[in-house]
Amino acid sequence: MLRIALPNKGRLSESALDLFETAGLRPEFRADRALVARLGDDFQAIFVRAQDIPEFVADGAAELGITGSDLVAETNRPEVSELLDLGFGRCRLVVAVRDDASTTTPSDLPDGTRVATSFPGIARRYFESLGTAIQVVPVSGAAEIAPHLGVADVIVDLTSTGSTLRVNGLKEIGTILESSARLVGNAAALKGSARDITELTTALESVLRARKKRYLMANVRRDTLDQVREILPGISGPTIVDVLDQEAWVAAHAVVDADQVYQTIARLKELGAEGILVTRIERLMP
């Protein structure tokens, strides 16, 4: 049974659940607050912090995981590989000074800049890739009130939106990386159970691509057939059905993209369509 370590709590944790359910995974626990729980057949969830995660999958104590993508990078452990992104949990790690600082961008601080982070193994390669040499000053939590401290002149923190960095009167200067939650494997595990990791990774993605998708149903005129295969192009074209007794009217089926249902259902209404429904898909294969 191939163990995958997931967040123990949080954001990450509840949609990485739920993303399991969805693929048909529904986690089996044997009692409240366990720290394992079934996953099907084939796999066991544990569920630890979603730092320690990169090396738990990195020692092979778990063969899968879901961490954020900022996670892996920091603990850059050459037996971690990134397999899917999930696309939830989306944050970017920026670098911050104080709204009264002069500083624009990182290049322009100078050797010695006091660094508050909680990732300095990612603040480093940064600053050397810059060619600054950089003082690190640890921080687990709390970044933000480093430089009016004086503790550090610049943090490296993850933000979403920026509004906690200008709430506690910081400006980003530059973006190291963007991250999201992530699928990864351990190297030597994926060579010896290659077949049921893919199999794990088509049933994600497959849920992933559904999402972003809908099912909608349709009664157009048979005479317009050909503009409703302009609206509804679907993965292959509409698929068209006989409607009973009417030989005027079809029903068409397509998948559409989600964010395009609103224009589609006007244009459609446009041609006189009726009976139109659109309901949400649980899993969508190529």
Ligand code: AMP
Second form
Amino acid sequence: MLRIALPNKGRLSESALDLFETAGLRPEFRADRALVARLGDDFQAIFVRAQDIPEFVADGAAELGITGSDLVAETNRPEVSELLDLGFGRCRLVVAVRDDASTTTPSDLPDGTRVATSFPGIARRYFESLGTAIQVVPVSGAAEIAPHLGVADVIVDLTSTGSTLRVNGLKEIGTILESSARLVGNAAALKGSARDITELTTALESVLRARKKRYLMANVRRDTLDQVREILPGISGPTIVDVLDQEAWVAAHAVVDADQVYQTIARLKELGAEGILVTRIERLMP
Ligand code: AMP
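Complement to the form predicted alone: the form predicted together with adenosine monophosphate:
First the chain shown before, then all remaining chains and molecules of the complex.
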């Protein structure tokens, strides 16, 4: 049985569980607060902190894991490979300074700059690449306060909307990396399990693909089908179904991009379509 390390709490945990459940892999716990669960027939889930997952996968304690690509980069272990971008937990690792600082770009920072961060490895490598020797001030959270306390000149921290930085009187001067949740694996430990991994990634990918799509159904007049074809390209053209006892009308079914639904409905209504129905898709395997 392959072991997969999942985040036990924090920003990534709920989305990770939701993804597995939608893919048909619901964890079965033996007891409340258990840290181990069965995940289908082939996998065992262990629940640990997102920060620890790259290390566990590198050491082979788990063959697979779900964690942020920022944490994979920080751990910097060559044994860990990223198998799939899961699309949630998007954020950026940025360099920020006090609002009143005159610095506008990280390359302007002088040698000896004090950097408060919980990503010391990435920060060191980043400033090394700029040719700047920094002094890391390690913190495990709330780095935003450090420049105001005078213990650091800049911070290297995660942001998604930027509002925490703003509220704390800081401004971004550069992005080091963009992060999102990844399925990661230990290539050596996975040798011989290629079929299980392909099945898992196919199942997860089918959920991720489906999230970007909607299933749309509409009754349209038969004599508008040429225009319908242009509005509803579908995966291989819309499916057209007869409507019982209706000569002039047919039902058109198609998979459409989620962000095109609004526009598509408007165009179908212009054609006189009726009974328009839009539903989510759980899994999509083209
Ligand atoms: P946790 O500390 O368990 O909540 O997980 C933190 C991880 O969640 C980070 O390392 C990122 O991979 C991810 N994440 C996604 N968005 C954000 C954000 N806005 N701030 C911090 N972490 C985020």
